[in-house]
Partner chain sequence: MQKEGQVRIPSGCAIVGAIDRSGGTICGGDMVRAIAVMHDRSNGLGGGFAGYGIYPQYKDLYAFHIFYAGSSAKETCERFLEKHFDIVNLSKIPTSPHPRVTDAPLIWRYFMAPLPNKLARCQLDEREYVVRCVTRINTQMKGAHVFSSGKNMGAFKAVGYPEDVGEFYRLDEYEGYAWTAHGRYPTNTPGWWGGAHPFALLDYSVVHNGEISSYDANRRFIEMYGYKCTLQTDTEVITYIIDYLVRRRGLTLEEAANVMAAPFWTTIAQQEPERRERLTFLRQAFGSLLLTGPFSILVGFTGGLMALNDRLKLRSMVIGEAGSRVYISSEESAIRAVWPDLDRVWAPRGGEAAIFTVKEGA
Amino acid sequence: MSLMNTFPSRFEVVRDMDKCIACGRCVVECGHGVHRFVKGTKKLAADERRCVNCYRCVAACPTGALKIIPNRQAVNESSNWSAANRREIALQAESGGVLLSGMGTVKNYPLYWDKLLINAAQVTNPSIDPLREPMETRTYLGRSAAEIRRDGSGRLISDLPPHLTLETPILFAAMSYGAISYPCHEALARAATELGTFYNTGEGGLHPDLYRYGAHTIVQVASGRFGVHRRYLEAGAAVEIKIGQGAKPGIGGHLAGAKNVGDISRTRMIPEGTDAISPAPHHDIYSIEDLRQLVYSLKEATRYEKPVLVKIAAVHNVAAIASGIARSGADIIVIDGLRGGTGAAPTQTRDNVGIPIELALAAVDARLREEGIRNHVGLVASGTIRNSADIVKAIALGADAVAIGTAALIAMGCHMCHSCHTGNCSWGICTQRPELVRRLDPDEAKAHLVNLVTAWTREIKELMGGMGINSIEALRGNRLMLRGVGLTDAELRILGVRHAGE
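Take the sequence just shown and give its structure alone, in the form predicted on its own.
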């Protein structure tokens, strides 16, 4: 007997037979094949071992007959051996393979956002009413001027390198076409255009139909160089070199062959059905000098008209790495933290490699300021940005803007079942199965993204007004507006904030 057959499933499918009308809607809606008709009958059964609790069947049931609950079967556990540990061992004992997972880590690492409080203006520094007074959420990403210069006539000299102008300090993070569906990519592109911000193609190239949104597109160059060609580089407003990402530092990309179909294989310029594997390193980058060469090769290829971003994972020496990147000629650094999401990553890498974005961001900002080069680059933070308060705290820790990925997917309908790598997403987001892809309406998804970012932008204005601050620029790196609770001296030192009450 299979080991996994002797191990309880994670979830139970509870069907109220008094309510169930055996319509079969659950069979149609489930992308994971949980529900089925018992052969030769009109009775429904469920293979609970396939269930990932994506909620689709529950939402679609016309009579409310279904409920998915954690399995109530008792499992022998100890403080060292949880049910999850044992389930992983059983899976690998049968398969001999590396376990893959989607989304971000499920481990309970500290969320420093929740241990940081925002200061508020009172009598001596009055608050600002954003409904009646101007509040600037526009931000610029790129190299800033070290000093104001004027020509002989007194006019400002503005010969700065290319910038990205964001009407709100929120971008959509890199998610590749293939990892997510075409309607999902289209919704991100259209929402970014309407909001006056940017979305990122990820490492899968850019579908020809989306070139028209190029003014709000960041095109990515990863180690596999999938879909990278001259027209692609010229299509975007900026070019990003992906070195690493928070969910899998030191690991390359992987798109399963089952997802590499049709337009995806043509966009990536690789044979249909083959696994798209990006190597862990760029084989032309083994030093900051090598990185500098690629940065300037991309600038040359785009006639020095577009800023170049470099995306790195948050690791223990991230401040020193960022210092080198700032000196390489890159215009913007994107730092992706431990809790960042992904379409697929080795489970042990996702759960055990990297450091939280809050600590990495604070360390990088402090290092660049100490070296007098903070204005040489823009800083973007990503990896568990859950609400507008997280954004305000990130900017106060030194970010110019944040990138959201998981939050954007949730806005479009994601239920975080951590099964993106299977390609069976019942909500049409992380799948390429045509019958599932059709479930995501790009018009509705775009509207939800616009609503989310609009709401967060309004809340950012409210929070800044309460702090007595009227612009993102005045908030950037302003650690005096933060106080820590329940943090150690080392954590307070790295974050650069005082404890509450000081």
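May I ask for the structure of the form predicted in complex with the partner chain now, the form predicted on its own having been displayed?
Chain only, nothing else included.
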């Protein structure tokens, strides 16, 4: 008997038979094949084992007859052995495979964002009302250290290296075409353009129809070099070298053959249906001096007109690594924390490797300042940026900007069922099945992205105004604007903030 058949499902599908009209809408809507008609009847049944609680059927049911609830079946578990542990063991005992997961870790690591509090002005200086006074969020991302040089008549010569101009300090994080669907990419590209910020191709290349949004596109070069060619590099506003990702430090990307179809395989320039497996390291980067060569190769290829970003996962010695990258010629460092999302990652890697973004960001910013090179690079933080307050805290810790992935997906309709790796996303986001992809309306998704970032930008301005700050650069690294609550001395020291009340 199959072990998994002897294990209770995670969810129960509760169908209110008084309301159900057996229209079969749920059968059509479920990407995971939960609902079906019992053969030869008009009766509906559910295979609860397949259910991931993506909420699609509940939302679509015309009579509100469906509800998905946690399985009430008692499962023997203890403080040491959770039901999830047991389920995973059963799954692996049966399959012999590596556990895969989608999205960010579900484990309960400390969320420092929620242990940091923001300051406000009272009496000794005035708060500033963003509805009545200018409030600036424009961010220049790149190297800002410059020589002061003058021409013959004493005028300053402006020779800053190329950089990215963001109207708000929020980027869309790298998510590849292939991991997410075409309409998602289109929505991100159009939203970035409308918002005056940037989205990131991830390692899946750039669909020819999206080249026109190139001025707001960061094109990624990852270890598999999928989809990288001359026009691709020239199409973007900047080039990102992806070394690592918070959800899976130390390993490469994996796109299942089933998702590698049609335009996706063409865009990646690999045969259709093959697994797109990018190597764990870049095989031309075995050390920091090799990174420098790739940075300058890409700069040569783009005639030094575009900034080069290097994205790394937050690992234990991230500060020293970032210092090395800052001296490699890179213009911007992106640090992705432990809790960052992914389309697919080995569960144990996702859940156990890396460090939280707050600590990594604070350590990197402090280290670059100690070495006097903080302004040699822009710094982007990502990995669980959940709201505008997280952004304010990240910038006060030292980031120039943040990147949002999961939040952007949620804005486009993601319900966080953590099943991206299956390719069966009922919402048309993390899937390439044409009948599911069709569900995502790029116009609507774009509008939601624009709304979200606009709303967050307004909130950032409110919070800045409350502190009496009217320009985002005066918030950057301004750690006195933060206080910690319930943190240990070591945590406070690393974050570089005082405890509340001090």
